[in-house]
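Here we start with a single chain on its own, the form predicted alone, put down as structure tokens.
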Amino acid sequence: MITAPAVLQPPASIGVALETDKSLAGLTSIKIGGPADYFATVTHPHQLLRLVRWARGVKLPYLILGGGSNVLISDAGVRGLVIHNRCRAIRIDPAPCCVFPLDERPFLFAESGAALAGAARTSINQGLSGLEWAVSVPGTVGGAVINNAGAHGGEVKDSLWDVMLLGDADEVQTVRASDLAYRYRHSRLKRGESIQGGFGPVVLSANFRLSPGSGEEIRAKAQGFLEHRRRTQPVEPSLGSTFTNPPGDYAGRLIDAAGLRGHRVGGIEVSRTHANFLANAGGVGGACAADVLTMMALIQARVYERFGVELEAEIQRVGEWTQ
């Protein structure tokens, strides 16, 4: 448990209040998570940085929760503070025109709390190619810049530019994507597959830098990979994809091989729809977080004894963990 008094509130001039004991379930994909000791909510780039600045200085360890796709937060919460990033700036600068040479190309700035799938239809209605990969993914460009997030043989380092980040020494810096050490569902800010409050850097905005092109081709790509979503993904609350496929292979094909789809733990259930997803029939209250481990232990457990294959998580625990 965190030792800030029982009371504790910023100062007025940042401009947000904390709520206490604050159920997160409801801010998830999946419609699971206990509550946060302390909550608040942010609508600008400013409140966040004052925010955490200011928790830095109280010593009140905090988590930036962002669309709630991709984390599953315990059943017992999570201890400190958690900042809901509501800041959801997008603008495309400069204005797109003609044709640009490859170092004139438009750039779309998007503020960390940004839907990644907003931030791609905006690309899209200005005839703007690089992220029509992004518009059937779920969550923020924050967690997608954290998590390198991709879909249809695209990924956020393929146009990222830079981001503008709060590092652990309270400065603002802009980091450019190189420097990020991109891999697969991975970045050098990514903090491991169990995470709780902490003080690490935040991420505040991002630049990504497009090409135009056709906007009608531009449009019917797009609204291909929407076709193929409804189609393959379930509509039931869901973390997003649930392991990270192994290479040469498909996490869904192996967990349905292995006769586990439409397998059921409390009120967990193995996608009929797509077997890498595990859906929380029941909504808020449906089910819980241990169960999503139980079932995700077990998948993993029978793929490995079937195919030899050992499955990694791509989503991240989130909370106070006691297994």
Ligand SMILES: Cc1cc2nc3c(=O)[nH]c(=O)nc-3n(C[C@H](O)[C@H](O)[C@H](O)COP(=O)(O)OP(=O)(O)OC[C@H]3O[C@@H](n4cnc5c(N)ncnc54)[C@H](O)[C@@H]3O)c2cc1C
The other form holds:
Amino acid sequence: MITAPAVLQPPASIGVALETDKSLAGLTSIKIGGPADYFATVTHPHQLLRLVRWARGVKLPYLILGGGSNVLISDAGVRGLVIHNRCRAIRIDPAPCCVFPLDERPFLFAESGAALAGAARTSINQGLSGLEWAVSVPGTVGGAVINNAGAHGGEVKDSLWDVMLLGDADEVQTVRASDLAYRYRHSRLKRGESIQGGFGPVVLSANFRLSPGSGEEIRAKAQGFLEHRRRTQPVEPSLGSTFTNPPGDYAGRLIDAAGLRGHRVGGIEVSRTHANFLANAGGVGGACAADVLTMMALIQARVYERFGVELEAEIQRVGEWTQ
Ligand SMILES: Cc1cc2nc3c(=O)[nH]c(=O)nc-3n(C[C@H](O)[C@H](O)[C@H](O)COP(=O)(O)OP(=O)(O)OC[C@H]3O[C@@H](n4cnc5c(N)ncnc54)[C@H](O)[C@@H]3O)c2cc1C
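Now that the form predicted alone has been shown, please provide the structure of the form predicted together with this ligand.
Now the full complex is given, and it begins with the chain already shown.
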């Protein structure tokens, strides 16, 4: 008699039970994605740390899912373990003046599963400047650290001080932001355009260095950013900007000028509000990852044909692909 292989489970002491064959579509901002072989939600950094160490020990490849706002998960899904990061604590820490006697700017500490916009709101409410640009950016602090998220002229690298990581060799380390090789939507922690589960480093938490300022001015600035976003971005499920802006131009302008605004492939449409956004108007089940990929290839070909510009994906493809 053939018996089914035993389903993997981490030790009970970690306090996390694995689910199997879990659909990921509802956990992404575009509402697309097949199942994860194994899936767990963590709410405390100790769980995250122990679960990753266990997965490494049993050689089960893992992938951290934050807000799912920059990942296109394949229709076939992800082999291995997807860890949904809900470690969300945020606090303002006074500057450790024994280390920085001449600089009393406070820190904002955030666990990596905290909403970046929540970190921005916390700082704004405390009259601290440095994260106003992030008030309307979806996703988690971990995803933002990986991708050097930015908007309205600000970026993670401008105020990030250091991050706590679980490194490749299983050690917890503090890494200064200046050692993360930051550039436009990139850091040395980012694993490329198309990724499977693996055994890479995990961001556990981050410290941002902020500056005290005028509460009224800080609030007004953030409010202006929110209103600008409401006017210029679609409300339908999407992954935000699909392509990075080429030097000196805007991907959205090129896509529009190539005549693709409103173009449809399956359930995916080039947004009429912002042509660099691909909208899944149908929500979960409305469009599939293959539609997005076909649309991206079409846009890249058309923009190259018309303007000789090679658009590069900002979003990351995740999981198992046949295309
Ligand atoms: C409507 C909309 C508007 C947007 N506007 C902007 C914008 O203005 N500026 C901008 O920069 N981006 C924007 N984005 C894209 C997205 O919000 C950012 O890229 C965001 O930082 C992604 O964070 P996340 O938590 O959703 O990451 P995810 O999509 O969950 O993951 C992204 C990558 O980071 C990895 N990762 C996540 N957390 C960790 C961790 N703790 N440790 C190790 N690896 C990790 C994942 O494995 C994956 O490889 C927008 C998206 C949407 C939907």
